[in-house]
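Next up: just one chain, as structure tokens, the form predicted on its own.
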Amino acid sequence: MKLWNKGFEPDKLIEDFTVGADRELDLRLARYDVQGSMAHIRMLESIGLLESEELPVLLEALEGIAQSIERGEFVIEPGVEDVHSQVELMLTRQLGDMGKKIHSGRSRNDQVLVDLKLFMRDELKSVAQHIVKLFNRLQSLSNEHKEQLMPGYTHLQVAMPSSFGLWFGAYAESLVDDMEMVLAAYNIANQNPLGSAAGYGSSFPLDRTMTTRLLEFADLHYNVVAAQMSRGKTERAAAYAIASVASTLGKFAMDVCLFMCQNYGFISFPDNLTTGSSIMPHKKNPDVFEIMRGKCNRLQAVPNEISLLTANLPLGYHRDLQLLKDIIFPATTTLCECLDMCDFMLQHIKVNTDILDDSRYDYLFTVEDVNRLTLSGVPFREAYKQVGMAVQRGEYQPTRCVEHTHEGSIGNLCNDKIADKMNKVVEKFAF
């Protein structure tokens, strides 16, 4: 069944090529298609395009379909083009001509748009919830290990003292920035395109404000052409948010891989959370974080893929846009899996508390000693020279004393302030 059927069937080769994996991907949209249809028919009844006695019958039938979706029984049958066609077919089988009325004032263009908006809204909420979970874990670890020092690096050279409190806390605060990106994408998704039809509106007196309220969208895509132009833009915004989170997570995974190796030895995990070698009996490989790093690197390519797919499309709907599902649907799933796995692994991380006892880290304290001399009255440039010459002569002896008190430093992590920042972003999602 095809909603555009006019008495002929396309060549099977053409159909297979144009439909692709859309039937499988559309299963993830099924619940949203029913949700959109229920709002739409309530609106149709309010403007007289459905009889008042027809509305409860159609709503009951759609609720039955919704329940079959939740039970995992809903399928898109062979020969049925997409989820929209399947839902309408099921209604028509059950209710006859009454089922054929639900498409009045709609096109598949705005039907799939509203499905995608509802889907992306939920997916971005899920991403946000996974971020908050990992954020809380990182903050907890930051507070737990705030006294444990570790080396800080620039150019991969030993630089200045850092701490596990700073390390864990840095990634927590970075996730706050990522959440701002997720929120921006969520706000773009949280607008109602229903009623834009094929992109040029309808001669029916549709009440688009009503469907906006019923579907709990924050606002309406008012201009019907702009509503259609949001296809691709919504996915692109979500892709940039996903890539932002993936960048933070991938960077953290890289740190873990470095810090686990024997040359660093900063952290470790239980044997059963690592893998081994078929030839080297001593190996404990960080495969989880390597796979995480790889997946996050792939996720950072998603915005580019979407941008290239949509870059030269003129006004209006084009079938190219169907391919966006192939890109964005797996991306949200993969990101949530990576966030979950990172949280799980961090429940079992072990921190080395005696790292700086090794003499290789003596030079970490040169800046501390320059600052100590400066505070005692020696001009900074002279203090710098004194410590620098001691290093050159091989006479430098570190005091190993760290006194950082300003906001965000080793001795003043400001994790409570960072939590406040996160809470302010989360509140705007209105979970």
Ligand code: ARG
The other form holds:
Amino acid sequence: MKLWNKGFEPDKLIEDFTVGADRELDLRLARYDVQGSMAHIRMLESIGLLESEELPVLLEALEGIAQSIERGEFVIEPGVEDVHSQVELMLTRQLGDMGKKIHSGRSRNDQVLVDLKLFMRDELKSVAQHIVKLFNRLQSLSNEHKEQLMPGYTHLQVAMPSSFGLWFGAYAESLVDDMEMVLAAYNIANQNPLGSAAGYGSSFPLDRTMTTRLLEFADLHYNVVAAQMSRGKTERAAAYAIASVASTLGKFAMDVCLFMCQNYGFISFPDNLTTGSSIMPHKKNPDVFEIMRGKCNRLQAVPNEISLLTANLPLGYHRDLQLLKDIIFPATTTLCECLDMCDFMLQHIKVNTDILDDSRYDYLFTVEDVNRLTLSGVPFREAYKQVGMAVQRGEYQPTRCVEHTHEGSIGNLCNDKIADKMNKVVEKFAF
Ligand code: ARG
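In place of the form predicted on its own, the structure of the form predicted in complex with this ligand is requested.
Next comes the full complex, and the chain you just saw is listed first.
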């Protein structure tokens, strides 16, 4: 039986096609749906659309549903379209007409909107927490290995000295920028759409400020049409943030694969964290980071997928919007899994020492030697030429002395300043 039953049941084919994956996906929205309903009925009581003795009865019934959700017992029954219908059905079964009252002044359109806002807010909070964990790991590895040098490359050609301190620390700082994106998406999610009803408000005197306070939103989506238009926009902002983190993580995963390669040989992992080959007995492959790289590359397609799904949709609700759930729900989960896995692997990374003693890296030091000559009074262009000619003649002998002191360089990583930057962004989340 549908909420919108008017004396006929839709064809089964039509129902299956339109419900799609909702019965499964909506389970993730269930607790937020109950939370939204609790705020909505408190507000309905305050404006006289529910009797004061009805409110505690309804709240208790909703609390019972909330507990069944926490216990993992809540299901969306066959024939029931979505989580919103299921919750209302359970209330009506239990309380009869009282259960039928709670939908005054709302539509499933703003119900799903509020569920998604609450859901995205929590998901982005979880993403932020996962980022902080990996950030801390990268920073501590950077500090631990700040003395260990490694080659720096441009064009994949040996370029200048770098260090493990720089490498790990670079990805930590890059995550600060990603965190700004997550914060922006969080702020967009943190606005109350409830009361926009089908997308054009209601003639009931709804107190939207009250539900905003009850649901702890930072503000309202005031304009009811803007509130409805935030469906898709909220997900898109989240997708950009997810893609931003994924691009950092995917790049790092690529570096790891490269640096694990025998021709580089900079890092390794314990055997049990590598994978083998069915034909080559010697293999210890970096499959974890390859899967991570692949997943992160796929995640970078998510904003595009959302843009295409919502392209050309005019204002107002359209059922197409339901499909956003299929895209964004797995995206946050996958990203958190990748962040977790990266943190786990980094607990076991082994970093090789004395890499630069190998003569194949001699030319890393040419700039150091040019600069040393310059500091001793030789004009830069002249010093550059002297070293360049020595290289050309095959006579260049590196001094292998590296002394970088400016902010953000090998000898002065400024990790504490980077940590301050991260803390400043994290403080802006209203957790
Ligand atoms: N499952 C629907 C969605 O996610 C709920 C809203 C249905 N609204 C409607 N007018 N059919 O969009």
